[in-house]
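Take a look at this single chain in structure tokens; it is the form predicted alone.
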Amino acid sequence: MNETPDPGPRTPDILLSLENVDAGYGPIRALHGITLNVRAGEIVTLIGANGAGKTTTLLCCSGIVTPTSGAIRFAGQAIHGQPAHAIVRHGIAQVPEGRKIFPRLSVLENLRLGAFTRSDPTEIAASIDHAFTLFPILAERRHQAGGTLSGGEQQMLAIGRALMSKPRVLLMDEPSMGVAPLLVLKIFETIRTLNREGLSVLLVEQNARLALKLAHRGYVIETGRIVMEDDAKRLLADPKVQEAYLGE
């Protein structure tokens, strides 16, 4: 595979923003004036530390973490302080870090669950058959028991049950986790195909080098506060970004 991948073109429309966001955990403070935005058709990426706050920005976007401050707006229209389920509706979906699929259900449950925002069910089934040509072996367990499958089977379980909302943006906390070198490039390539197809991507990576060269942009967060903002290649080829994060 090709590591450095063409993420393609993008247009300005900014589909997800958010406006200096505060956000914590009771009388911890996680997040201090974060500004961020997505815009359709692109693949921005999240890099920092472990506790700088990554997980915690995806968390807002996707209602579960409400913030103390600030704005976040989906096309446009003000989304913080929605249940996680509204936000869904409006076209957000997360694959969360570590998975968190339903081990004692099958595949094609765990898929029709994430479909829960949906009635018909002609376009469920194509969202299922959607899933099962993105990643096959999903189709070959498609009767097995989630818990039962390999740490890279259940990411790509994950993302195919996000993707069963049929989103806009897809929000992706450290999909390499635990998933061997292999299949974290299959997941990589597929999630420069969904981009291809349409899908806007917010990646928080710990693998900073593959989301960036992934990416069309990115963002550096350092305890809460975003210290850098630039294009994925310019950060990539940035000396402090490299001495940081990459390993040089």
Second form
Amino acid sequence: MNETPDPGPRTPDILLSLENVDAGYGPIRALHGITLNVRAGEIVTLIGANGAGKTTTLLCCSGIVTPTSGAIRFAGQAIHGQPAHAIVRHGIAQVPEGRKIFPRLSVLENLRLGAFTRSDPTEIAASIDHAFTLFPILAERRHQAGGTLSGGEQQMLAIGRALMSKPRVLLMDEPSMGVAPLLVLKIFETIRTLNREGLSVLLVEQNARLALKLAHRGYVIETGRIVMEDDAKRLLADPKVQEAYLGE
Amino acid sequence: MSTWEIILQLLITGLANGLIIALIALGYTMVYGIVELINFAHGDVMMLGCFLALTIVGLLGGEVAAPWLAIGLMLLLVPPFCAALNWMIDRHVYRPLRNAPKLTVLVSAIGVSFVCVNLGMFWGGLPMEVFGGGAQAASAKSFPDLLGYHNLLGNDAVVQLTSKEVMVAVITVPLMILLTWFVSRTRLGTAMRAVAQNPTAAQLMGIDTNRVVGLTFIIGGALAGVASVVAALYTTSISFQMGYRNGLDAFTAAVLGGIGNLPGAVLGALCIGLARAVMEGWVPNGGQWSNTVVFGVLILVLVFRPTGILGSRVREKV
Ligand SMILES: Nc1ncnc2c1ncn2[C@@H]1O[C@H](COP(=O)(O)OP(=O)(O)O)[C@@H](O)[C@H]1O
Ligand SMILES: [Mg+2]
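Right, the form predicted alone is done, so what does the form predicted together with the partner chain look like?
Below, the chain from earlier opens the complete complex, with every other chain and molecule after it.
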């Protein structure tokens, strides 16, 4: 019976997987049996309307929201039920919705906090340099309070801060939100670069076109359920996706 | 006394009072900054610290031959006691209520305050000589005058600057500098500010927020512990109800400076200390009214400038 290879967590190249995840906020059920996965080296995007459950899905991965049932595995190891501060240590970092920069800490302090789980000062300094190379504007603003940065600069800081934990997978929640169009392109370009360097990405976006162009694969979520899953290129060409999410 | 001498005297007394209030106010403001909770039991933790201090003096035999030894011993034992007490209160009362409505936590804090006050009364009833044999549990206890009276400005100077005022400054000021350094320069201090500014993002950085909150209660408690030793030595009188007045002063100071703001709490405390000194040392019969004045300041600040002098560090809603 079991002739086909098991597509589940034991497939070696699957880095992050959600299996039948239910989650919610008190009596509100936000996710109904979400199943999706991210393979090593992939950019996967999750697109869907406002309130569909994209953010909740990411928060389940990072441990801010605890699933009520189902399983989340990272590199084969079950991580659901672990507190958020423990999950970061496995190699999962999040660029949260709305950026959530520490407004009264300097850019440098924000970055240093991103490396809270690490201890080697020289390696941390190297990571800060790396963040400054990716986003030179952050170097200029290093002593400025995070709250005084523009939306786009804060987004870059949020990405730089997430990278400071040396993650294997980066969860990104609407990195284009509140960011000037030119900077959005720059940020997406950076995501591509990071991916080429080996980082896997799970990207949530309102801007579905941009996300599907960047990603390898995509999932479509509607009211807490995955309704489509395919190659990003095929989703981009799909009439239903075009009508619902690409405004055609 | 000339006008200048009066002013100088009020300044000396007021600042000494203010520095003690500041140590307590820092505990209020740090805890508020991180969990948005007014820890009503904080003043009472300080009161229990005073009772431990008096117990230690009692065990050493009341009038002590080596006062500095006794002071050292109190400073060694009382702050850890208050820190542990404050930590336990958070761990067993506030933490289970972390996601409960604000009012629930507030009422619980008032409840903890009552428990502490009653513990203080029982403690005062211990059959020790320093507690008057425990015959009158509720009466104020006099604290041995370990430093004695010694005017550093000379025996016939009108203005008094005694070794007690110097002791207050020598103990409290370095502590405040140390705290400022800890909060602004160290990894844990930065983690503390991060949790205060955005607890969710702090968790995403790998910070265990429960531990950071616990640490905040420990530091606040330790500062209250130092304040209790210093206050007992300075005023030479303690009572199970003193947490109320000290709590009121410190809470008002924290609000005045901008709740959640550390330098604000110190500034607010110096203002309250000076106001108390003016009421008690200058205004005729002002002592009866000084609580009213402090309450009045609290109400006026809350009505007209709820963010305090330096602006409160209330969490931004993104
Ligand atoms: N903190 C919350 N409390 C209660 N309900 C929430 C909360 N956050 C999100 N929800 C609800 O959960 C559902 C999914 O929300 P979310 O995951 O934020 O969607 P998306 O990110 O796709 O816009 C929505 O119905 C939303 O109203
Ligand atoms: Mg969202």
